[in-house]
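Just the one chain here, the form predicted on its own, laid out as C-alpha cells.
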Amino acid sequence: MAAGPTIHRSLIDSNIAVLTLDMPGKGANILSVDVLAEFEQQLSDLESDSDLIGLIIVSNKPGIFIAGADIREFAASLDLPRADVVSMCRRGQQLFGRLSATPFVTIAAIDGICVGGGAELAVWCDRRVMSNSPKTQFGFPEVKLGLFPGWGGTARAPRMIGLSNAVELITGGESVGAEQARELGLADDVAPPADLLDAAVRLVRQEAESRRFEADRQRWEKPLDISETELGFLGATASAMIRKETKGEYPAPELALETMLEAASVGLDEACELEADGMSTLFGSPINAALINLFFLTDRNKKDGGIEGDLEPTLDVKRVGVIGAGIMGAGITAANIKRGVKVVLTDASADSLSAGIRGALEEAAYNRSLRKADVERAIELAPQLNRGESDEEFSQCDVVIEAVVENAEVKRQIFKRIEGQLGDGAILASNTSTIPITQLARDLEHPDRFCGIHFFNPVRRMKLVEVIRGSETSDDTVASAVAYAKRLGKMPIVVNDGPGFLVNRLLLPYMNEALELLGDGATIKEIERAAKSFGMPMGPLTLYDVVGLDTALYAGGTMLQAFPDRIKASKILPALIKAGRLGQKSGAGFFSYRNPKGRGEPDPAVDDLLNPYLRAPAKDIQPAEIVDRLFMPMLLEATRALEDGIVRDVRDVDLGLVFGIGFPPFKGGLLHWADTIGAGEIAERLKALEELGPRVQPTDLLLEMAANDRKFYDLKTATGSKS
C-alpha cells in the first residue's frame, strides 16, 4: 500500500488538466492496483469537467515516466484461473481505453523510462511528447517475462505505427529512444526535458483547434488496411526471425505475433479480446514464473551491497591497474574505459601488451549496429588507457587486478611485487577462476585488502562478476569491490572462498560428466543435443573447445585435487591435447574449426582418438538419462556449496549460473528449476544413477528437504553462510 497518493491533479490556464505521477517512497512510478484505482477516479472526475480541452500526463520522477506494472502483484497472482486473467486484462484495457474516449485530447509527456504498462497507457493517449534525454526509452519488454502486452498494447500499437513496426517492437522486447520513436510515429514531438510540459501544452491547443485527434480515434478503431498477401509475408518472415532468436523455447513472442496477425482484420475492441485471451495462456505458465523469478533475482542484485548491514564502501574507484594483457586482461580493461575508469595495463611481454591495448580499445569502441569498432570512439577512449612500463605506475590506482596465467605461484610472486606499490586503502585483486583466494593471500601484508574479482569470458557480453572473499578479506573491501563491479554495469555476487568458488565449482561436474558419458558410449552428437534441448546455449563439449582443452584440464586438476571422490580424472582430454587439439584456438578440439567461417563441425578423426577410452560394452543411453547425468551432478554440487556456505543467499546460485554460464533463463535458474521438480522427485531420479558413485549420491541437505517437502527458495540464506 502506497504511503500516500501517487497522482496529483493541477490545472494550466483553467482548461488543461495535468496529472502528475509521483509514487511516494519509490524511485520509480509503477502501475499497482492502488495506482490504477487512483487513475480511474481521476479520469471519472475529469470526464465530468466540460471546460477541459486537454489532459497531460507527466511524471515527477527524474528519468522515469512509468516503469510498468507492479511485478510483485503479478507474481502473487500467477495461479489465477484463465477466466480471471482475461478479466484482469479487459479491466486494464477498458480503463486505459477511456483515454481515447474523453471529450478532450489526451497527451502523455514522457521524460525517462516508459515501458510495459506505462507504454500501454501512453499508446492509449491520443498523442505523445517525449524528451530528448538519453534516459528516455519507450518499449514493451513483456516478452522478457514470458508475456506480451495485455492492456491494449498489441491492439493499439499496430494501428498507430503499422503492423510491421509493432511486431518488431513487441516481439523483440527492446526499447527505442525518442528520435526513433518519432520516426516510428510513436512520438508526435520531441523536446528538451525542461520544455516538455510547454510542448505538451502547445500540442493540446493545436489539437483542440484542429480536432485531428478525433479522426485518428475513429481510424484506430477499425481493422488495419493490409492485404492478405502482405499479412502472410509478414507472418512468415517474422515467425522465422522469432524462431531463430528464441529457438522455440519462449512462446510469448510467437503468440504475440499470432495475436497481432489475427487482430489485424478485426476492430479494436475485438483485437483487445484476442489479446486478453492470448495473455491468459501465458500468464502463470512455468516459463512466465521462471522469468519473473529471474526479474526478482536481478532486481535484488541491483540493491545488494554485498555484505550484511548498511556499510557504505569507502573506495571511489577512478583508476585501475590490470596485470596481464591477454584475452581476460584486455576485456577487463575495455569494461573499465567504457565506463570512464582510467586504466594502466601491463604485461611481461611487450608484444602481448601492444596487442592487448589494441584489443581493449577495439572492444570498448565496439558498435553493435556497425558490427565492428567505431574508430572515432576508439580515438576518444584512448586517453583513458595507459601503457604500464613499471610497477610504480600502480601507486595511483584504487584497484589493481591480476589476470595472468592460472598458476598460484606466478600470481603470488606478482602480488608480493605489487603490494608495496599500492596506496593506503587500495584493493589488490585476482581474476582467478579456481584458485582459493586465501591461498593466494598467504604472503600478503594486507590480506584484508585482497579479494577475488572474477570476470567471465567474454567480458563484453558476460554480466556476472564473482567477488570472492578470502578468510581475512574485510567487509569494506567486499563492499568496495561490489560497488566497483556495478559501476562497470556488471552483476556482482559475493562468494566465500573455496576451489572453483561458485560458478566453476558447479560447472566442472557438468563438463566432467560429459567426458564420462563419452566413455560410456554416448556420442558427441547425443550429448550436445541433450544439453541444447535442455536450453543450454551450447553443449558441454563445444564449451570445452571454447574454453580451451588445456585450460579446462588445468582447472579440472584443481577441482580433482579438492574433490577427488566425485571428480573423475578422464584420459580423454590429455589424449586430445597430445594430438594438438586444444579447441577453437588451435582450430580443432572435439570439433574442427578449420573452415572459412570457423564454425565447429563434426570431425571423424576425433572418434579414432576416443576409441581407446570407451568402456565396453557401450551403453544405450537415452536422452533423458543424458540430461540427468549432466545436470544432477551440477545440482548436487550446488547443495554442497550451500552446505559449505559458499554463497550468502540461495538465489545467488541461480543468478550466477544464468549470467555466468548461460543456464536457461526460461528455467529460472538451477535451484528454481529444482524446486519445480521437487526434492523428493530428484532423490528418486538419483536412485537410477547410483551405480555412478559418490558424484550422484544425494547430500544430507537434499535428503532433509525431500523428507520435509521443502524448497530451495525456502532456505533463503545459505545453510553454512559465513558472511
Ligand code: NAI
The other form holds:
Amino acid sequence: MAAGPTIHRSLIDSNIAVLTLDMPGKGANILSVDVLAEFEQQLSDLESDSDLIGLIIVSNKPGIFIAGADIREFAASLDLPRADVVSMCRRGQQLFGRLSATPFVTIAAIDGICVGGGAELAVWCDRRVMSNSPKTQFGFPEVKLGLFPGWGGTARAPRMIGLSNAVELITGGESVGAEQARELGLADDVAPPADLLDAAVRLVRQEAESRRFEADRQRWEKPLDISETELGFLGATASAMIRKETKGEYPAPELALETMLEAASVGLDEACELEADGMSTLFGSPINAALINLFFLTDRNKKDGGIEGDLEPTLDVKRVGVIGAGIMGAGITAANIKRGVKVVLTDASADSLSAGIRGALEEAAYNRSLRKADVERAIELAPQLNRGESDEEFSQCDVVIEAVVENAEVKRQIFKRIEGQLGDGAILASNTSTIPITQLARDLEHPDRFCGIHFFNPVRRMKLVEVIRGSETSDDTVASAVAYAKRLGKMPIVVNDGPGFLVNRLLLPYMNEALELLGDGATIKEIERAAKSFGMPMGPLTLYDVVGLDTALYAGGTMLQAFPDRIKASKILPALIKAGRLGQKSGAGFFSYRNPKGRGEPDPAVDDLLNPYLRAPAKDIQPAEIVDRLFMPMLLEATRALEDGIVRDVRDVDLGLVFGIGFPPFKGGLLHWADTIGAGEIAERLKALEELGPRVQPTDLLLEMAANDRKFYDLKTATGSKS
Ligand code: NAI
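Complement to the form predicted on its own: the form predicted together with the named molecule:
The next block holds the full complex; its first chain is the one shown before.
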C-alpha cells in the first residue's frame, strides 16, 4: 500500500491545472489500481472546474514519466475470467477516455520513460510534448509480455499516427525517442527537460485560442480514412513480417494486427471494444504467464547483488586483462571496450593475438545498419585496447580473465605466473566452461580473490554470465564480479562450483541424448525438428556444429567423469571428428556448411558415418517422445543441481537457460515449464522412458515434489546451498 498520494495537483496562472505524478517510496511511477483510483478522483474534481483552459500531466521522477501498469497486479490476476478481463480493459479505456472529453485541452509533458499504460494515458491526451533527453522513450512493449495495449492504445494510436506506424510500434514493442516521436506525430513539441513545462503551458494557450484539439477529437472518434486495398496490403505485409519474427510462437503481435485492421473501419468506441475482446484472449494465457515470469526473473536479477546481505563491492573496474585472444577472449575484449573498460589482451601466439585484436575491434565497432564495422568507431575505440607484451602490464588491471584452451594444467600454470603481478584487491578469473573453479584455485596464494566469470558464446549476443564461487572465493570477489558483469550489460547469476557449473551441466545431458536418439533410429531431421518445434532457436545437432564437436567431446568427457551413471559415451562424435568434421569451424559437422550463406545443409556422407553406430532394430520414435527424451534429462539434471545447491535460487536455473542457451522464453524457463506440467505428470512421463536406464530415473527431489504436489518455484532457495 502506498505511503501517501501519488498524484499532486497544482495550478499555473489560476486556469491551468497540473497533475504531478510522484509515487511515494518508488523510483518509478506505475499505474497501480490505487493510482488509477486517485487519477479518477482528480479528473472528477477537474472536469467540473469551468475556469480551466488546460490540464498538464507531468512526472516528478527523474528519467521516468510512467513506467507502465503494475505488472505485479497483472500477475496476481492471471486467472480472471474472460468477461472480467474485458471489463478491466473497458474501465481503463473509459477512465483515460475522459482525458479526451474534458472542456479543456489535455497535455502529457513527458520527460523520460513513457511506456505501456503510461503511453496509453498519453495517447488519450489531446497533445504530448516530450523532452529531448536521451532517457525519453515512448512505446508499447506489451507484446513482450504476450499482451497488447488494452486501455485504448490500439484504438487511439492508429488514429493519431496512421495505421501503418501504429502497427509497427505496437506489434514490434520497441520504443522511440522524442525526435522519432515528433516525426511520427506522437509528440507535438520537443523541448529541453528544463523548458518542458513552459512548452506545455504555451501549447495549452495556443489550443485554448485555436480550439484545434476539438476538431481532432471529432476526427479521432471516427473510422480511419483508409481503403480496403490499402488495408489488405498492409495486413499481408505486416503479417508476413510478424510471422518471420515470431515463427508463429507468440500470438500477441498477430492478434494486435488483426484487431487494429478490424478496428480501422469502425468508430473509436467499437475499436475499444474489439481491443478489450482481443486482450481477453491473451491475458492469463500460458504464454502471457511465461513471459510475465521472465519479466520478474530479469527484474529480480537487476536488483540482485549476487550475495546475501548488503556488502558493497569494493572494486570499480576500469581496466581488464584478458589472456587468450581466441573466440572467447576476443568477444570478452569487445564487450569491455564497448562499455568504456580498457583492455590489455595477450596470447601465447602472436598471430592469434593479432587476429583477436582485429576481431575484437571489428565486433565492438559493428554497426547494425551498415552491417559491418564502422571504421570511425573502430578508430575511436582502438586506444582502449592494448596489445599486452609482458605479464607486468596486468599489474594495472582490476580484473584479469583467462580464456585459453580448456586444459586445467595450462590454466593453473598461467595463474601461478600471473598472480604475483596483480595489485591488491584485483580479481583473477577463469572463463572455463566446465573445470571446477576450486580445482583451478589449488595453487593460488589468494583463492579468495579468484572466481569463474563464464561468458557465453557468442559474447555479443548472449546476455548470461555465470559468476562461479569456488570454495574459498570471498563475498567481496563475488559481489565485485557481479557488478562488473552488469557494467558490461550482462545478466550475471552466481552459481556454486561443480562440473559444468549450471548451464553446461544441464545442456550436456540434452546434447548427449540427441546422440542416443540417433543411435536408436531417429533421424537428424526428426531430432532437429522436435527441438525447434519445442521452441529452441536451433536443434541440438546444429548446436554441436556451433560449439565445435571437439570442444563438445572434451566438455562431455568432464561430465562423463563426474556423472558416469547418466552420461553415455557415444561413439558418434569421435567418428565425425576423425572424419575431420569438427562443426562450422571446419566447414562440416552434422551438417555441411559449403553454401555461401553458411547455413547448414544435410550431407549424405554423415549417414554413412552414422551407420555403424545405429542399433538394430531401429525404433520408430514419435516427435513427442523425442521432445521428452531431450528435455526430461535436462530437467532431471536441474533437480540434481538443486539438490547439490548449485544455484542460490531456483529462478536462476530459468534465467540461465533462457539467456544462456535460448530455452524458449514463451515457456518461461525450464522449471516454470515443469511447474505448468506438474511434478506428478513428469514422473509419469519418465516411467514411459524407463528402459533408457538411470539417466531418466526420477530424482528424490522430483519424487518428493510429486508426492506432495509441490512446485519448483515454491522451493525458496536451493537445497544444500551455501547461502
Ligand atoms: P580458442 O581456441 O578459440 O582460443 C584459445 C586461445 O588461447 C588461442 O588463441 C591460443 O593461442 C591461446 N592460448 C593457448 N594457450 C595459451 C597460453 N598458455 N597463454 C596464452 N594464450 C594461450 O578457445 P575459446 O573457444 O576462446 O575458449 C577459451 C576458453 O573459454 C576455454 O576455457 C573454453 O572452455 C571457454 N569457453 C568457450 C566457449 C565456446 O563456445 N567456445 C564458451 C564459453 C567458455
